[in-house]
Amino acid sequence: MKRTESIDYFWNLLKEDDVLLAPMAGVTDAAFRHICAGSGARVMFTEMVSAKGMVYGNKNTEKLIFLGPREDHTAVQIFGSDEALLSRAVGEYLNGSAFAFIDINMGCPVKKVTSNGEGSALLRDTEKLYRAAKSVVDASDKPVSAKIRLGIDGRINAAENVQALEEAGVGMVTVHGRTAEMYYSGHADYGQIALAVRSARRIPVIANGDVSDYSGYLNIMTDTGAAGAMIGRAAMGNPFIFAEIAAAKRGEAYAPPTNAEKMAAALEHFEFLLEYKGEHTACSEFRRHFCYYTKGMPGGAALRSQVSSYEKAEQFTDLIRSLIDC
């Protein structure tokens, strides 16, 4: 794709929607994505897929790269650091795929993915980051996007990393404000984000920490002269954020869900999982959102010791239930 037209695509996509759900690992697969797309999330990210695995038939790819019914804007997020699986990743795999663009992890701070070079590791080498991102580019025939932090090692590199990312022809470049070490510790520094988003030329720079409401996207928004702000942890339970700041955007009154329109939400999202995955992960996996679902709830404590043994899908569609009769 020419580099104007990917730039273009980006700018226009954030015109009609500037907050988007952030790629998580674990986290954001086409169950969880369904649900937030429900509540109004339109630019969404696949979690994490290994270009590596891609290339080789890691049997997770296919999982991980599934696209649901409510899907017309979203990315697959890959990784890697070998630029010839990185572009055989996108020309065999991804090009004739129904995704929407192509993102590049180059942000991720976990030490097995690190430690292969890949993800923040990427950010230690300028010239590296920009090979693994050309060769992205230079293979695809979709727009192409990346995601960094804010350097790595104690060294905060972001707005340099930006420029070449955009010299290598990547048309959209999130920003999370932490540096890898700090993991989702301490706060997301805006004044670093804003330096990379000055450090742009063409290219829509996006902003992501730390927002869990709508006085956060604000916040985040004026503080960095972002075009976007991306949302993470904040939605895991709570897909109705982007309802609420969708809502308050448009000058509208706000009602938040009530206990039962949260349960309803979750027999939907465990629901999908089930014919997704298969009743053994679907419990497996769900327990994690179900305590993110009850949190705040009168009993929330008790219920997510509760389900903490449960292994049958009727037990957790039958307790969601009760919840939603209460």
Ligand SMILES: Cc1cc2nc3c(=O)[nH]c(=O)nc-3n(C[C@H](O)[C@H](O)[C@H](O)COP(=O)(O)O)c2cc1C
Second form
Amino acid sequence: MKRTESIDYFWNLLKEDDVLLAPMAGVTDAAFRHICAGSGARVMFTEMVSAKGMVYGNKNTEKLIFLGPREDHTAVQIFGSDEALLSRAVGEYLNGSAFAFIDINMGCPVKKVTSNGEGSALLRDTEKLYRAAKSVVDASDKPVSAKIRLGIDGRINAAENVQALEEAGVGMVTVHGRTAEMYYSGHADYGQIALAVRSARRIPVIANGDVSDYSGYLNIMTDTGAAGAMIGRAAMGNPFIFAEIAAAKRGEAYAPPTNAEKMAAALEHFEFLLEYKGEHTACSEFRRHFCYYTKGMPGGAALRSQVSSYEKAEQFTDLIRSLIDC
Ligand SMILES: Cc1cc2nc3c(=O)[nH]c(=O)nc-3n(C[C@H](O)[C@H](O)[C@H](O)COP(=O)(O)O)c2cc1C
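Could you drop in the structure for the form predicted in complex with this ligand? We only have the form predicted alone so far.
Now the full complex is given, and it begins with the chain already shown.
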């Protein structure tokens, strides 16, 4: 895809909606994205998927790249560092797929990933980051974005990395305002994101970190000058955040969901998960989501302890239905 086409693609995407659902491993699967889309999320990202896993037919890959019916603007996020593997994953697996674009994970701080030179390890070496990105861009028939952190090894070099990614043909970069060492501790540094935003010549830069409501959205947009904001953890158990921000942007009053409405979303989420991953996996994965959905609800702690032993779909559906009715 031509560089200008890719850049125009992302600016147009953001014109429609500048609030993006972050990629989160173990969270943003097709079931979760379905619920977020139901609340108005438009641009969404899969969990990170290994390029190596795609090429060598890892059995988990298929579930990771399943797309639901409300996903016209979902990106697949891949991770890897080997240029040949990255371009094979794109050429053999992703070109021609229904994903709107491809995002490259260059921010994951987890040892299992960085010890292979993948994720945030790429931030260490801008030349290598450039080559990895270029291998994806050159192989792809879709627009390509990337997601980075501020830096690694105590060095902040997001501005330099944004420029290298733009040079490689990446059309949009998301910057999470923490270094790799910080994992999720402390606060995202919006001042440093702002420097990265200013370093881009033509591509949009998205700011990410610690947005949990409309005022957080306004803060990150104002403080960084970014073209959009990406939301991760705050959407867990609260997919309604997309509707809340959209309503506030339109100047409309927003009524937060009642507990019954939260439980209705939880039920829809669970039923999607059940069909998509089967009873055993759905029950084990949904326990975590249920904890988030019931956060702050009266009797929430007792409910969370009750579901910790649930292994049957009926147990979840009966309980959630009873909570909708009460
Ligand atoms: C459970 C979890 C899984 C994550 N998995 C990914 C991932 O697969 N790819 C990625 O780029 N970032 C991942 N992240 C980072 C988020 O995308 C995001 O950058 C981070 O949570 C900061 O945004 P927030 O403050 O809005 O949550 C993950 C974060 C969490 C909490």
